[in-house]
Structure formats: C-alpha cells, structure tokens
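A single chain, nothing else alongside it, follows as structure tokens in the form predicted on its own.
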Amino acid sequence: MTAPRTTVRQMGESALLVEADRPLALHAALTASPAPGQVDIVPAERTVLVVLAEGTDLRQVRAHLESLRPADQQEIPGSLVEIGVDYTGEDLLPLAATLGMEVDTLIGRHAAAEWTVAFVGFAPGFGYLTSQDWDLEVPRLARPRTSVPAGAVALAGRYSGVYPRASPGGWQLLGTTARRMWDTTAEHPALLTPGTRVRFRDNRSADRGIG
C-alpha cells in the first residue's frame, strides 16, 4: 500500500501543520495514537493542525507522524446523526432549475446521500459535509445574504452544511431543521464533529408515514 502523501510545516513553537491527502484518516490515526505532547488536532479540507504542549520536542512529533503506517491511516466511520429537514428553502426552486432537475429530485438526492463531517469551521458547530453519493457542484450566491437563520440547511460547492446560528452567508438554502448544531449547555456543545456521519430526512416523508 502506498503511503499517503504528507508535508509537515512548523507553526510557531507549539504546533505542526500537516498537509495530507486524507485528513480525516490522519485525524483518526492521531486520535488512536496521539503524538508526544499532543493537546489537540484540528482537521481542515487538506490539512491537520497538531497542537502541542509548550516545550514538546518537535523532532519526536515529526518522527511519530512518519511512523504512522498507511494501514494506520484509515477513516473510521463515526456515529450517525439524523437531521430532519423541512425542504422549503428560498433557493430550492432556482437551484433545481440551475442544476436542470426537478425539485423533488434535488431533495431526494440530498436526503438519500450519506454525508460525513470533513471538518468544522466558519462558526462554532458548523460542519462541512461531504459525500461520495453527491457529485454536484453547487454555485454560491452571487450576493451573500446579510443574515441566514439558525438551522438553515444549505449547499455550496461540493459541501452541505447547517447554519448553527443566524449569520451572513452565501450558501444556497434548501430548507431548515429544528435540531441544534451548537448547544453550550450540553456536555458536548457541537452536534457535528469531524468524522460524524449525517443523514438528512425529508420531513414530508415522516408526515406521510414513509420510511
């Protein structure tokens, strides 16, 4: 098995930024086998930031990263979260037309796909979701909205996401969910974390007793 391509860059005195072909796989490997002095690991689209305790020997961390075998770097399926959606978003009709499909087809494809949180960012609790079942590239809005409501379910590029709170945004809105993405009163505030699997459920199907 060919080793995943990685490039390691030092970030200040207490962190290393690893450019990786499979960031979630590297994130899983470092969760199972932490590097010396590892305090936190933060995956992004193409990188994993390894945050270290002050005074950690960076040479030891680099050696640990190099010691991870290809077999160690496998994406481990995370827990499954189901999110019910009212598919009544402002952009649903125009986006379906742009993509050349019926609205029900677009809804069906979005709800049929199994999504995975690739990384989080933008706002606390906002997960960038990708799916092998989704091959559509969705354009962002030409003019972002000044306010998108909390719970808005949206698409942009090859990602789907749920806005955890009201904020500006340029993603295409498919609908809304009542599930909270970010709850500071909970033991684990973020509903979605890297590796979490997500299924969107069309609330109309539940109303009809389907599924």
The other form holds:
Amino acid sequence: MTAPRTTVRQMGESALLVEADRPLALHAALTASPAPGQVDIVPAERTVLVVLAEGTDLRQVRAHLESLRPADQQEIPGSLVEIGVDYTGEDLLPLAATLGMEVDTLIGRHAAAEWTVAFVGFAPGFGYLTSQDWDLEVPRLARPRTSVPAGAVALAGRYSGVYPRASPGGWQLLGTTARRMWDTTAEHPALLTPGTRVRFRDNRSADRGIG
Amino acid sequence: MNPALRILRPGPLTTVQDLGRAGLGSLGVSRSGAADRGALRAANRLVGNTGCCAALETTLGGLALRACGDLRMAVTGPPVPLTVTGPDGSTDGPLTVPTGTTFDLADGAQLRMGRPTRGLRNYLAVCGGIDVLPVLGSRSRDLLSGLGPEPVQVGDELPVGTGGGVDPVRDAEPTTGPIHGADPIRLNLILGPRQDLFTGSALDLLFGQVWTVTPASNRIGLRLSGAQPLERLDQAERPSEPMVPGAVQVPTSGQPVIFGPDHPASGGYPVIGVLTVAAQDLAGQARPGDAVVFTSIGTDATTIPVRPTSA
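Write the structure block of the form predicted in complex with its partner chain for the protein whose form predicted on its own appears above.
Now the full complex is given, and it begins with the chain already shown.
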C-alpha cells in the first residue's frame, strides 16, 4: 500500500485543511493520535479540518500529519444504529418513476444497504450517509421545500440523510422516522456521528413480523 | 429575590453570548459566541468575571433594562450613550456612564443604551454573568442552528450568576481594542485554502478593491459588494468542505461573504482566505455601508501566523 499523498492547506491562523482520499480513516487516526494543540477534527467529503488552539505552532501539526503512517489510517467500524422508517415520503413515487424502478424496489434497496455517516453538516446532527451498496444518483429538487419536517428520511446525490429538525431542504423525501436524531440535553446529542453505521428498517416489515 | 436583569426594551437584536461552543464541528455545530470576542473579554474583565461568563451582545444599541438586586456591570465595544436612572421614586437624576468602565446599578435602577455612531455591537457584562441554561456547554445564541437561548425579548428576566468577583479591573486596562468604524476597515487575511481556484486578477481585486458591507449581513456572515466580482478559473461544482469563522467564501456571484460566528458548518463554495483572529473582531463591528479593505499577511507552509496589532 503506497502512502497516499496528502495536501495540507492553511485555513486561517489556527486550522489546517487536509485533503484525504479517506477522510474517515484520517479522522480515526487523529482521534487515536491527536495533533499538538488539536481542539476539533471535522471530516467532510474529501477533506478533514484540523482545528487548533490559538497560538499552536502549525509546523508541529504539519509534522504530526506527515508522521501518520497509512497503516494507522484504518477506518474503525462505528456502532450500528437501526432506524425504523415509514416509507411514505412525498417524493417516493415520482422518484421511483424517475429512476425507472418499482417503489418497493427502491424501498428495498434503501433498507438493504448498510450506510455509514461520512460526515455531518448542513445542520447540527445531519449526517451525510454513504453506502457501498448504493449507486443511485438522485437529483436535488429544483425548488427546495421551505420546510421539511424533523425525521424526514431523504436522498440527494449519492447520499441519504435524516433531517434532525424542521428546516428548509432540497433533498427528495422517502419517508419519516420517529427516531430522534438530535437532543441537546442528551450526553451524546447527535445519534449520528462520523463513522456511525446505519441500517434503515421498513416499518411495514416489522409490523408483519418479517424482521 | 435572585439577582436578574429585567428587559424593558431589547433594541434591534440583543442575544446572550459567551465564547461559544468549540470542538463540536464533527456534529455540525459551529462555534457561535461573541462576534467581537475582544470586547466581550474586556467587559468580563471589568466586572471581575472569568472569561467564559455570558454577557449581552447588542446590535446598534437600543437596550433598556432594570436591575433586580444590586448589580455591577460594564459596557464595552464602540462608544454608546448610557444613561442610568434611579429606582422609581428616587430623586437620583439621570446619570451618564462612559463605555469601558465599571458602574453599579442599584436594585430597581434602569440602564438605557442609545445607539453607537460607529461600530455595531456592544457587550454588557454583569458581575456573576448571565446565568441562563447552557446548551452544549455554552450560553451563546446561534442564529443559524437555533441553539442556545432565544434572542432577548421585552419582559425577559435574565438570571445573574454568582460566579463573579474574581478580580475586577476597575481602571480599565487598555480595552481600547479596535478603532470602531475606521474608514475603511482594514482586515488582515491569510490566503487560502482555495486561493488557487481564482484568477490572478481576482486576487489583485480582493486586495486592491474597496468592498462595501451590504444590509444582508448578520451574525452568520457579512455579505460584501464590490464594483468587480472575483472570478474563478472554472465554475465546477466542488465537494462541500468544513468552514471556520472568518472564512471569506466566494459564491457564484463573485461577491465575497465573510463568515461570522454563526456560520454554516460546511459549504461548497471556495474559501479564498480567512481573517486573522483580530480581524474577525473588527468584522464583528462592521455595519452595513461600511467600507472594507483586505490586507494579505501571507499563506502556505512556511507562514508563521502573525498576530497583527489591532489598530
């Protein structure tokens, strides 16, 4: 395995933006072995932001990033969260038609895939989920809704996500879940954090006792 | 009765702010906190609070309140008219108080804040701090995510804590801070991380052109307007990246946005540069119509971050 070349860019006085082929692996490496002065690590689609305490010597941080060997950069499987879904979303039928498949096929594929939280963004607790079992590209709505309810399970691009609270949104709605994504009074406010694995369960199957 | 501040008039926008919630970026939570952190720290220092105490952040003044209990307080930020009147029935006439000094507000006395002629935000600290319920370790209101206490309303009674009295600095150690509303406001910026996505002339324009703060500006971001937009080499869609306070993001319009404390956690438009910490405080005092110029203080691996002296 060859060492992936990483580009490190300065982002203000006290943060470095690291290009990463596998942001979650770098996130895990920096969790296990923090850089000097590290106060936050934020993975995104292709980058990891390393936020440092004010006054941190950025050269030391760069040296630390260089020292992380590829072998250290393993994605550590996160905990598995099961999310029950009523697949009754407004966009379910038109989306299935657009994708040229039966509604039940779309639901079945969404519920069969094992998803992983790649990163969190847009709103507190909004996890961007990706899956190796999912290759459907879903366009965003041309006209975003002014309000999407909390618990809406949605698709956009190659991502799936669950709206943690009511907000405007342009993702296509598959259904809703009663599972709470975000609770500021809980010890762990976000149900979904980078690396968490997610499986959606069709509530109809549960009702029938299929599993 | 427990000490409190009773709000008689909130002004255009008054929120509770402390130094914010650092370290929660991976949950999609931005730092939030005071837009002018230096002014907040100075206010807390004046009343003997620890630096993490919460204070009131006003926007263009306008705040009026009554003390419940005898309270010691201070207002920092740009010079703003402050008038103290005694409790109902008292013969104490209105008293003018300067900004940047400590004063006492007796039980039942009222403080009225006018409007600053330059600058935007004042900080009212009270000995003991504003003791509303913290959310995720901070009492700051984040206007984008909705975290923290609601903006202050008429009739609110904000509890005052008992954690003050550390070491009040009565004779204001230089809290001069920035020159509020300097014309133009000079903002030091570190280029990057995405300056290489822009044309050379865009970089020249960034530093050579005078930018105006537009009315569509708030704690989420300062939207700037310039005669000529900043051009990118291409308009390809880019993966979303984490954002930081002070990031100067350039949307498709080419008119930059300086992210404030309540910035979105991530964004898809490229960040051409990031303000220094000191410049972020200056930006926190910029009001619509103010002129802004950027100065580069370097970039890349060899750059040793410079803490510029604020004017």
